[in-house]
Structures are given as structure tokens and as C-alpha cells.
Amino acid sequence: MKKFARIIGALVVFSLVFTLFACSKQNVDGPTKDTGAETKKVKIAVIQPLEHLSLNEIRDTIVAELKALGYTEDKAEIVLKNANGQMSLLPSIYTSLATENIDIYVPIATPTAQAAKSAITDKPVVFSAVSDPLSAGLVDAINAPGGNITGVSDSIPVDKTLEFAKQLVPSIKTIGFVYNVGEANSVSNIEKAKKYCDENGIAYKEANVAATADLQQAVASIINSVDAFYTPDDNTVASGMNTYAQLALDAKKPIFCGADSMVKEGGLATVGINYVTLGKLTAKMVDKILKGAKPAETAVEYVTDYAKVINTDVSKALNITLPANAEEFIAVTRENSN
């Protein structure tokens, strides 16, 4: 009987040792298929203020590049949010997202990033398409942001676009600035445009808009007293670009823009950045932060590959002769997205 008890005891000990070994093995190799256990998906929120070609291109590129970097559906959930032009909705969007256990926030454009800074303090934020993150109050310094926010800037070469404008239309004496004074990125770029005009003997007039619905009246208020228009990468104006472009075309006045998408929708030309490149850089920074880099120590990045873009439909309609060095610019035709 004692011998039988010893055998039973040995079997129990063996069973316990085997079970502990199996558990240890599972912890090393991960859960087996039949356990039903799942690895927690990372949650990435991408937020944009409204719909237009540039913002949509940036958003789509970020999503595509994140997937290419390994954030596929089985490993990540990418949540897309859009304020649809109602900036007052941005705080509530972030409040709602905060209940969804988001791991990292990716706001596109300055107002969206500013709203993120106000609302999100406990998770990393990587902005995209912010022209002047310092003036917007998002970072303490470009090389050392200092908080939970960093990102990729779409700072545009305002002076190069205005130089290109003078090359295409040498007769320009007065330029009309159409922009939303409530967008920090636009204000910053318009200040650069004014400086260029002051230094080069070009007069200018301003027409401010608070919403896309104001665009027609704003353009009409100065259209007869300017030779051309300039609008930076202004989200409010870009969302109504086709209306703006048609008013200018009817009056035979060219529009020079801060974004290639605005040229595609009826502007004449820009010296701008590649928004696909911007989106890819943003996704790579998101990946870097998710892998342990600290936003406070991750320098803001800039897109530097500028390109000259001309709308050939518009140049024909305005009887503007294209430069002889055609290989130096990208030709596009007019698209209608409004």
C-alpha cells in the first residue's frame, strides 16, 4: 500500500513539473492557437479638420504607409475622424477618442494639432502638415519639442512661389491675399508673403474668410483691384477652391497657391511640397514613437523636396505662356472636387 502511495505521489509531482514546463514554454513562444488568447492591438487615431485633396492625400498616405510598416489589421486599429469643417467639434472628438484607449494621436493640420495639445496630455501626439509648429504653440523648440507632441511640418517656400508668379506673370503689380485669419499656418505664411512684396515693390490687398461660405464675397471685394491672387496652404480656402478658382478665371486673374492640390482645382501654379512624402514621413515618425522614442526628444521634421507645379488648363484659359524650361515643372490639369 505504501509502495502504491509512493507511485501516486511520483505521478503527481511529474504532472506538476510537466504543467509548469508547458506554461513556461507558452510564455516564451506566445499563446498557442487553441488558447483563444490575442495580442493587444495598437490603436492609432488619425484626425483631420475637413475634406480636401491635400488633407485626404496625407491621411490616405499615412494609413497606407503604417500598413506597409507592419500595422496591419491583425496588429493595429486605425481610427479615422473628421470634423468636416466644424472646428468647434474638435474638442469633443478628442474627448470621445480618450475613452477608446487610443495609443497615439495623429492630427493633420494646425487647428487639429492645437486641439490635440489642449485635450491630450497622457498619450503621444504626432502632428502632420503644420506649417509653423513654434508659432502655433505646439512645441518649445524644433529640435527638442519638450512635451508629448512632435511631428512633421509642411512649411512652404512662400518666396519661391511669389518669384515663380513674377516669372509667369511679369506684369503683376498688386496681389490679393485670400486666407482665414483664424488659421495660424495661414497668418504665418501671409506675413512672409507681405515681407516679400514689401522688399520687391509689389502692392497687396487682403480678403479674410472665417468659413468657406465667405469665400465668394471675400474674393469679389478685391477682385477688381488686384492683378493676381495668393493663398497659402489654407484649409478653409482649399475646401472651396473650385469656387475661388472659377471667380478668378472669369475675371482673368491667376491664383498662386501653397499646395499642389489647390493648383489641381484651378490655381495657376505653386512651388510646393509633395504630400505623399509628408504622409510617409509622418507614418515613420508614428512608428518610431510607438517603438519607444519620446516626443519631447524627437525633433520636428520638414519636407524639403519642393516642386514647381502648373495647371496647363488654367494657363491656356489665361493666355499665359509657359516657361521654356518645361522640364523643371510638373504639369497638371484641372480637377473638380467641390
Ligand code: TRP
Contents of the next structure:
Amino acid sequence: MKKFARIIGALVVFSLVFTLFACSKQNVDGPTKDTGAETKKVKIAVIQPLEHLSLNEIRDTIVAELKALGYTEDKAEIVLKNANGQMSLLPSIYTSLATENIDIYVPIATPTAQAAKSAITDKPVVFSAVSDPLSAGLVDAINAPGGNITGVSDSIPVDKTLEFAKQLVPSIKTIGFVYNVGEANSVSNIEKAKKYCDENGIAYKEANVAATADLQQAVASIINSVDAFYTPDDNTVASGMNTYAQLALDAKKPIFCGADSMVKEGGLATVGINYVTLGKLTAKMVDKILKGAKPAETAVEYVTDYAKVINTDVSKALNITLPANAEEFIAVTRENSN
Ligand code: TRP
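Next up, the form predicted in complex with tryptophan (TRP), please; the one we just looked at was the form predicted on its own.
Entire complex below, previous chain first.
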């Protein structure tokens, strides 16, 4: 009887091992490259410069969409990196990633993409959420990037946001631009904002925020001489959005901004893009490049489904009358991530 049990046991173990083996052989289908007898996992690095609501949403969407496209744990390894606001660390983050046999790099936001452009020359790079890839020096041309880097831009309609600002607060005479002059994405958007203001008889003042910790002092330097603030999708400011929003709210001044996440954290309004759409587009482009498309010939893509977003907690606090047609905008209430 004992002998019989042993034989049954051996059979069970054998069939288990066989099933496992058969399953692992099936994994060579899909995105994983078959390198012969062994299955090699695709390695995808996703890098962000710091934390704020929008970048986290973009990162999480890219990861979820990659999984939906077949880059599941058994077939792919997704390595997540974060410079935590210390942009000077980005070159060494890439140097160390380069020793890990990464197949494709996915930098989120302009500073991270610029660092990838200089550090990575032998592997494809697909950036996500870069406001102005041309002025950031990432690509030769939108339709023919020319090198090993392409991606998805989150170019924002600065004009439309400022027009919306005038509609919501017709009394605006002077607007304060609060941003980091070190972010190419912000410099490019502020140029557009200045042009709009010049053409529409609005004066402006500027305050530089070199690091999130400088926000309070920067806002204080202009708050008494402006009627409202405008900040594009600036990473340094977005990372301290709650502080900024509170300062502005205490002085009863609205903030118009570049992203829905900044409105959720206390800005008054934006005409912004949908970052879930952007994250999904990014993952699809990563998949396309991993399947053989060349970054040099893969045009930069844009998200163009803009939406008006208003924070109704803030509009109430500032006594601002909302557009009569509520279907015209998305209403959000205040979220606090700090
Ligand atoms: N567009 C920004 C860049 O080019 C990144 C970004 C995406 C962002 N969403 C944002 C910045 C929201 C501030 C707020 O770097």
C-alpha cells in the first residue's frame, strides 16, 4: 500500500512539473522576445522627476495600460524610478539603469526626458507628457524625430485657459506668472501666455520658483500687485500646489493653471487635457516601438481632447459666477495630497 502511495505521489509531482513547464513555454508568445530555450522578460523603465497628482496618474495609467497590452509580470519587468525633485540626480539614475539591460526608457515630463536624451543613445526612448518637445530639444521634427527618441506631448491650450480666465473674472488687469524658469515646458507656455496678455491688454508680473520650497516667498513677492495668477503645467509648482492654493485663497485671488490636477488641488480653473488618454497613448507607442517601429520615424503624438475644469469649492470661496451652462465644464472639489 505504501509503495502504491509513493507511485501516486511521484505521478502527481511529475504532472505538476510538466504543467508548469508547458505553461512557461506558452509565455514566449506576445511581447516577450524568444531567445531560444529561455524566456527573456522585456525590461521597461518608467522615470519621473518628482511626485505630484498628475505625474502619478500618468505613471499609473502607463503601467496599467502596458499590462492590458500584454506586458504582464510573467513577460515584462517594469522598473519605476523617481528623482524626488532632485533633477541633478537624473544623469546617475540613467547611468545605473543602463547597467540593467533596459529595453526601452519611458521618461515622464520634460526634465526627465531631457536627461534621457543626453544619457541614452543606444536604446529607444518614449517620453510622456512633454509640453513642447521641439523647444525642449528632444526631437528634430514632430513628424520625423530623427534619433532614438519620440513620445507623446501634453501641449496645453494656454490661450483658451486665459480666455476662460477673462470670462470667469472679467476684472483681471494684472496677472502673476508663478513658475520655474528652469523648466523648458514652462518657459515655452509662459511665452504663449505673454503673447496672449500683450494682445489682450493684460499686464503681468513674474515670480520664479527654482524649487518647490521657494513657492511661499515667490508668491509673496507679487501677490499684492496682481489680480490673479497663472501657472502652466509646471512640475515644481504642481508639487507644492496646496501651499500655493492656500496662499492665493487667503488673499482672495484665483489661480488659473495648466492641468486638471492643479485645479483639484485648489486652482480655480483650466482648459486642460486628459492625462488618462495621454498615459494610454504612451503605452501604445511603447508597444509599437518594442514591436519594431523606429523612434526616428515615429511621429510625436498629441492629446487634443481639451476640457474646461473648475473647482467649485474655490469658485464659491471667491464668489465667482460660473458659466450658465454646467455641461460646458467639469466641476471638481478640493483634494489635498500634501
Ligand atoms: N507637461 C509637463 C512637462 O512637460 C509634465 C506634466 C504633466 C505636468 N502633467 C502635469 C506638470 C501637471 C504640472 C502639472 O514637464
